[in-house]
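Just one chain follows, in the form predicted on its own, and it is written as structure tokens.
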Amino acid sequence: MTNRKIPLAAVIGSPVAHSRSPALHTHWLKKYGLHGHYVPMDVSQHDLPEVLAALPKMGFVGANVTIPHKETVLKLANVVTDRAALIGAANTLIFRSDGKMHADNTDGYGFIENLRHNAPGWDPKSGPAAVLGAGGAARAVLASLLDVGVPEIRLSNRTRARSEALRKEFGAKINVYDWVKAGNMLDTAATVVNATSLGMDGKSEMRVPLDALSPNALVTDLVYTPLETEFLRTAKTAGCMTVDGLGMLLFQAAPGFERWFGVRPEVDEEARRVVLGL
């Protein structure tokens, strides 16, 4: 028997009930033989300050946010990291020991690791990156692939002023087209990256022509529903290495289980099973 706390962590948002999270995040409290509790809370808008401020009350040492309050709980939060700060939105709470809540963001990491892990010989360095998209997701990207290098980002959004708001905040290597124009960014590009909801189950289909891309570039969406989109399957008929978007989900959630359970989770083909529900 034992007086210490179990830890518990969240996933929060609305709706909520869809999130994987919960389920991979129990499956590493269990490989590990860890103490603690993830669990799915749906909290409206009007209630997150309320809900936030009594958790860590209740034993809770943190929490992922999902949409719709990535961008609110950087008003809440104490401390927030410069890479949450930079993207605009944070997806990972700490409850610390001093009554602050740290607010991070590992979105971007987890873009990276995807790929880093999926395609060992991906260079970002080696031309210019397409990004289709400019939501909250794409911002991400954005400031993970100018973190390694990447030389130029060729952004469209269908909604140009979108795009053109990131390249001022993002600075000069974001060069913006119209987005009827989008597939002539994809040539010579060495990095494509969907960052859109296009392909989606429920969604509407990407309408981007590919045909220019190249076969030496890397492809990937971070669309995982299904698990090879018609954007994906596109890419690698035309000979690109395609990297699917699930392996995002399974990296950025390993760090905030670290800080909230005290262990490195591995990220392999069991998890990926765990969170395809296989």
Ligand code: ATR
The other form holds:
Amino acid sequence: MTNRKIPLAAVIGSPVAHSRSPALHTHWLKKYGLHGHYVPMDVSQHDLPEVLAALPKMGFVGANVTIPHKETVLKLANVVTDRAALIGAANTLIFRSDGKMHADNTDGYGFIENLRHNAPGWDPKSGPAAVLGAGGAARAVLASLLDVGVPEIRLSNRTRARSEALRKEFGAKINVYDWVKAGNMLDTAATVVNATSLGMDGKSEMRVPLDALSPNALVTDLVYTPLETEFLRTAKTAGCMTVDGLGMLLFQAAPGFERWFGVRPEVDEEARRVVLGL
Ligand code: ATR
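Can you return the structure of this protein in the form predicted in complex with this ligand rather than the form predicted on its own?
To see the whole picture, the full complex is given below, headed by that same chain.
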């Protein structure tokens, strides 16, 4: 018998019932024979500060944060990592033993690791990237692509003002394209990313013409329901290497798990199946 507290972690959002994070973390806890639990918590915006203040007292060592709390937690944290500040949102919280709440964002890391693992030979420096979308997910994509040294990012969004705002924030490597001309930015692009919600089950399909895609381009979609979107299917037909968005979800979870439970978990086929509910 030891007096060691069993470490607890949560995913906090609203709604949160659909989240696959509890299944993934519980799978890893079991796989590595670790003590600990990971639970979903549906928390309103009003209650968030009180809940976050109480969790460490209850044995929680950290949490993932999802919609609609990813931006709010930056204001509540005592320490914010540079990448979370740059992205303007956090997805991973660590409740430190000194009582301080540490907020990090591992979405960009998850995005890059997914490509590194599933697109052998991909070199982000080899040419411009083209990114569709300028929401929260796009911010993580831009920050991480710049971090790994892409020479240029072409950015297009239905609401142009949002891409202009990102250009101002992320700097001169970003070139904004009008949404009706988004197809033009694919020409010579080495990395092409759908960071919109288009193509997701229940949403409209992406209508951007993909004729200008080079077969040398790596094409990835942040949408993972369905796993193979129309966007990825078209890119595959054009001869491109494609990577689905599920891996980003898996890889973004790994750093949090390691900080809370002490083991770096492996992202493998088994983890993928767990998240897919297979
Ligand atoms: P997330 O955090 O997942 O990025 P978001 O901030 O709501 O979510 O962003 C959704 C993205 O999908 C935005 O780029 C959005 O474009 P707008 O900024 O113009 O809203 C894009 N999107 C959603 N529905 C779309 C549609 N029907 N046509 C084009 N873009 C769409």
